[in-house]
Amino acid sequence: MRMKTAGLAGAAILVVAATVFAVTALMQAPPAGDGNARGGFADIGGPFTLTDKTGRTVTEADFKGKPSAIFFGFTFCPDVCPTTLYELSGAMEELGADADRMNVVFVSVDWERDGPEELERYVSAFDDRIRGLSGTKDEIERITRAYRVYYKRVPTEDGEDYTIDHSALVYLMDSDGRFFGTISYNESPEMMLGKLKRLIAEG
């Protein structure tokens, strides 16, 4: 029990550290010079190429016309990813048909283990409007740079496997693909729902 508690505490520290890193990166981002920012906030997002569950290529153009909520993680994640997707699913249920007016996307940063089939199995446990996207190493590195997402492979204690330390923000993008805001890990369901409603109404 003590080891489990220590492990959970360590995971919590990693999540907090990664989130602080991501938020710091957002706040330190240079001012937008091409209009790709909202309200003078950070310049987040940009072109990308990924793959959906059918093997079809997906780019940023596929999401334009609707606002988007994008979360980065991996299917082997023990807590942050399933918790976030579970909470997003609950918010989407609350939104009902209004949730159809936005894209909700889970992008795996585990380019080695998570392909289209793995993503499809994983996201099928949550709201069926959540899309899982995977990519090659180069594709994942490109989109994580564009969204200023922190992620890092961390070897397991036995050295035979790895986990991934990653930022835990949900990125909210407007219908033109411009940065709109974020949802932080462990925000209340009411706060998450309010942000998504605002995204749908104004994004």
The other form holds:
Amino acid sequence: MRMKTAGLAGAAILVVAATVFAVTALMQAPPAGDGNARGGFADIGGPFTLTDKTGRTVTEADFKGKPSAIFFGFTFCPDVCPTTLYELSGAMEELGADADRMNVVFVSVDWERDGPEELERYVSAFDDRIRGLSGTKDEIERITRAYRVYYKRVPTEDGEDYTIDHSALVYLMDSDGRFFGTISYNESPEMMLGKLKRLIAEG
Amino acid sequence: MRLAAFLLAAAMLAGIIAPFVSATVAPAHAQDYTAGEIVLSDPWTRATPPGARTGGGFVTIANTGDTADRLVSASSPVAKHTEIHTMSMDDGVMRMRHLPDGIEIPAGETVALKPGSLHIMFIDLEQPIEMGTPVPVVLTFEKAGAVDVEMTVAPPGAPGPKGKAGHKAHGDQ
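Give me the form predicted in complex with its partner chain now, not the form predicted on its own.
Next comes the full complex, this chain leading.
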């Protein structure tokens, strides 16, 4: 009897641990590989509310009808964010008018420092079709949960400042707002262009 | 007439030979800096988008000596703080960290500070970093001492010192 109880308890702990592990992995690990697999990430995306450069509210409904490429970052980011926006701008230039057939969005996860004005100034260095969107803490937590975006504030040693660890993926969503794929940081400009072309054609 | 022909021929010859001569005399790049056993090549940074508070600087560091050296600090008048950082990508998540102990440059090895990796981080920029205005940076090594370099400026987000063909520099109007 005791053995059985212990066994049951052990099994229960295992189940709980496995569930926690699976959920944590799903929450924290962004899609790996080439990001083209649709099946496993079908539940990426969903409703959100953010603010554009003019202070206007933007929701997922504003993006429907066109596929979207969404990147999450912050303006204090010296490397990955400007690099990604630069690569996106280059691809959009090559796409020409076809780039008008998608939404390209930079969402700041730094709700404390990045407001509409900061984002507007920042994205102005790149293709002017890229829209910068900001949000409150609650709004950012909502969209990052929906998109399975990992982001975490990390204080600097002096404690006065912080940097942010964040997923460095471009999320590709189809015109119905469903997950289409991702572009990861180390992909070549050619790969990025190919995926965006596919997104525009099929998404 | 003969003299003119001779001079012309000499000039042409010099023109043909010169690039090879300079290539052998200065083997790497025009913008190399040397301090002791340390050779720094291609120091570069990127123009910052308007309003950006940080920037990243890059350089390739070769240690031609027999003992390890260490890049211990960096400073620049463009920013309130200049730090040595590492960036890593784990499962698609970007993580950036200050390296308070700097970067070891092992004997006989080359360490590249480059996008998506080790970099000099300019924090709290005094003014935007702009195309055409090189950024002065002092890199201090444990053994080789302080080296003044000038970082050339590529477009915002550019992957290399020259930017990339076909990618418009949207920030430098």
